[in-house]
Amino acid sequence: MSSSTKLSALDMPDVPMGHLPEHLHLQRTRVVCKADAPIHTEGIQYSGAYASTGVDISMGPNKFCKNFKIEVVRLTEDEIEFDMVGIDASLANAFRRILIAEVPTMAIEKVLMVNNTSVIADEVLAHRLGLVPLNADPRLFEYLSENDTPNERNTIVYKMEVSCKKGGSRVTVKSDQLKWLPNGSELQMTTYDSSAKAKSYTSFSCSQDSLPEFSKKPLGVRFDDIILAKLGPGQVIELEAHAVKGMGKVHAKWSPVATAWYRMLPEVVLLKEVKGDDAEKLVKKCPVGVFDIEDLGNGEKKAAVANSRACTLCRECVRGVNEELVELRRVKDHFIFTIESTGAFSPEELFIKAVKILEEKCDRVISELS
């Protein structure tokens, strides 16, 4: 090569084209958890960030559909755990926030106290009643606004009447004492006009149990054994509770999830071989059993990563002399998502509803921009 020929730095063999160098790939796709603090926590969104290496990290619909996937790991009646791969943390957090605050449910909003001589104050008892999960599908009900009259399509009425006899033992009041009143309120509104016709607090045109959607599934409570109060001898609780449709962003009692959370997939890497007594010490250090001993034969043993998914990031394995042996990482686009339902919907239904709500939001933004 003549001395007059100019060679670009990008053409040099040590600069790979079309893919990122290992250290940049690690910085872009992993959070590295050091003993004192994590590094590489920022997300790189700019599509031309690595243009000099010929790498395009832009995210279009086709590329997203190709990389995105969901894998269900565990599913029970009330809980689901699944992996979401190929999305940004902002999108995972959007699903979490929608699940907590924007999926509607039914919850007790108004409590009419007739008699309460228990040690629990009226407002505390009303608050406890509001948090009792109801076995009612909110899709079958309408929202109740300030100007609406409570009717069979927007209100569920429950009654509780419990007493403890004088001289008897204490009585535990549980959620199964809430009895559904399909005909609406049985209490009469106070009126100062003696000639006026007595009115109840609801205006049902028909009984709710006569409606086909409620006839086969009574509108009870989800769990019968929730303790609400305890009564001593001579104490009484008599009340009527009205449940309406709402969202968790108004009050937590309308949140359909007991918890909805996610974490990035753990990745535990052994930077060097750990053998002998050091391997035994490393295995004992981890409280959740991430490491295991691998028998090499001839009495030799070495440590191996057996279950990196179980890592809770306690950092015990990277403290002290092990910091140069073990590296803890988190995969930035792989989230372990857990949803625990309160019972209004199954956990898999909740996630589908969250997706639909996010889709509706996107449609609204597009329509407003256009």
Given for the second form:
Amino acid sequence: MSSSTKLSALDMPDVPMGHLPEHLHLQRTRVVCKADAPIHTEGIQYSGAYASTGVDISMGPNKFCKNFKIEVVRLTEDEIEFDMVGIDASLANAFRRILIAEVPTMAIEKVLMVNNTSVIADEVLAHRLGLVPLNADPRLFEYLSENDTPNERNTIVYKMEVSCKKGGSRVTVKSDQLKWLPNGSELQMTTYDSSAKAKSYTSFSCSQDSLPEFSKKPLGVRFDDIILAKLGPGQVIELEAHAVKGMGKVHAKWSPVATAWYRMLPEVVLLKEVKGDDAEKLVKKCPVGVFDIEDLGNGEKKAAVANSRACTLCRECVRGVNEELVELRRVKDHFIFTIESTGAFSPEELFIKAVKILEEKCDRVISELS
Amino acid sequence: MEHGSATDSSSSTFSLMDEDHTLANSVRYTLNQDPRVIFCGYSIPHPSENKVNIRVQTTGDPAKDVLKDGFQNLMVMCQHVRSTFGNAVDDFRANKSPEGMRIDTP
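What would the structure be for the form predicted together with the partner chain, given that what you showed me was the form predicted on its own?
Then the entire complex follows, led off by the chain already shown.
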């Protein structure tokens, strides 16, 4: 620098009042992914961080509500992909954590084995049964705690009876063999009191399919073709399975999502003009087609960014080059959320449920504080 | 549970049971946006225990009120997220049906 006096960032002639200078804005809103590691990953959230420059970066709920946007990109029966703009990573992560662990579902918990002569051990078979996704809406059920009796409001009972004939070919037991028993358990509990009436393992006061919610949609398994066991000739499996309500926090079988994830919106910027053969090389390097050739007329070719959203951060375009042509960035407040549901809920219902659960948590703490 | 000084109500530590990073990080973010807050942070004393300590230091207002406002703001933000999401899904469905095409993943 030729001049000896230092210039404050605010005194630079082209900085508009009330806004941060360009380099600070970049530092605050973008993660720059360099060839070795990303920089500017910390979120500068403190409202007084730039107080000395006179810029207020605090975002109260009103400002949030004005800037927040959601755009659905893809929506199928099992999957949803949508963009959330204007939200912080802590909230997006909170939604992701709740989707995976705190939205309740129904899953098989207790398995009463009557007969199992297959090669699959009892506990292994019970574990596999627990992981089968069920087509039951957990909002219609209550939690079953240790002291409660299992009744039609908190348990779903399934039966499986498969056998393989001696001399026949091997049988593959698939999840469609699980039959729903709307009347409750058919097994009798052994009582040592001969005068008492024989009790079953569940006390259903009325049949579940007489209830209006279940008559429309019979409670079964979501996918019919999940292989549970294989039987050789002469082997039998006879069991009864009880499904209860639970949360993914306790066991992953109660997680309503196959998975839920988010990524920040990629931003790919060309720092220099790339022309001719270098442009072709750059376009070829990218495996997902982020770059494209732009014809300038008179035979000249230039590289341009066509689809930065597809960038997977493989860093091929910045690896091994002598000078930096491309800068890979991520936008810190734009998230591309994907939710894959296992079938109990539809994916958009799942997200709404997750947000509701976060609200309920806040409510609980507020009432505790008061 | 609030652990603070009896004389100075502007700084205290709140211990929440049955909570983890899900709620604590979100409320730490909303608290930081409040101009009355000088310092805000959370810690988890031991990962096996479901306890979170949230420390709030303010410019003079009682820390309890500021924390409550933080949770209220978080609730408002969640409600807004829910309604915006609902509208976005409805818009997407409305835009899709006239085309009569369902772009299902193979």
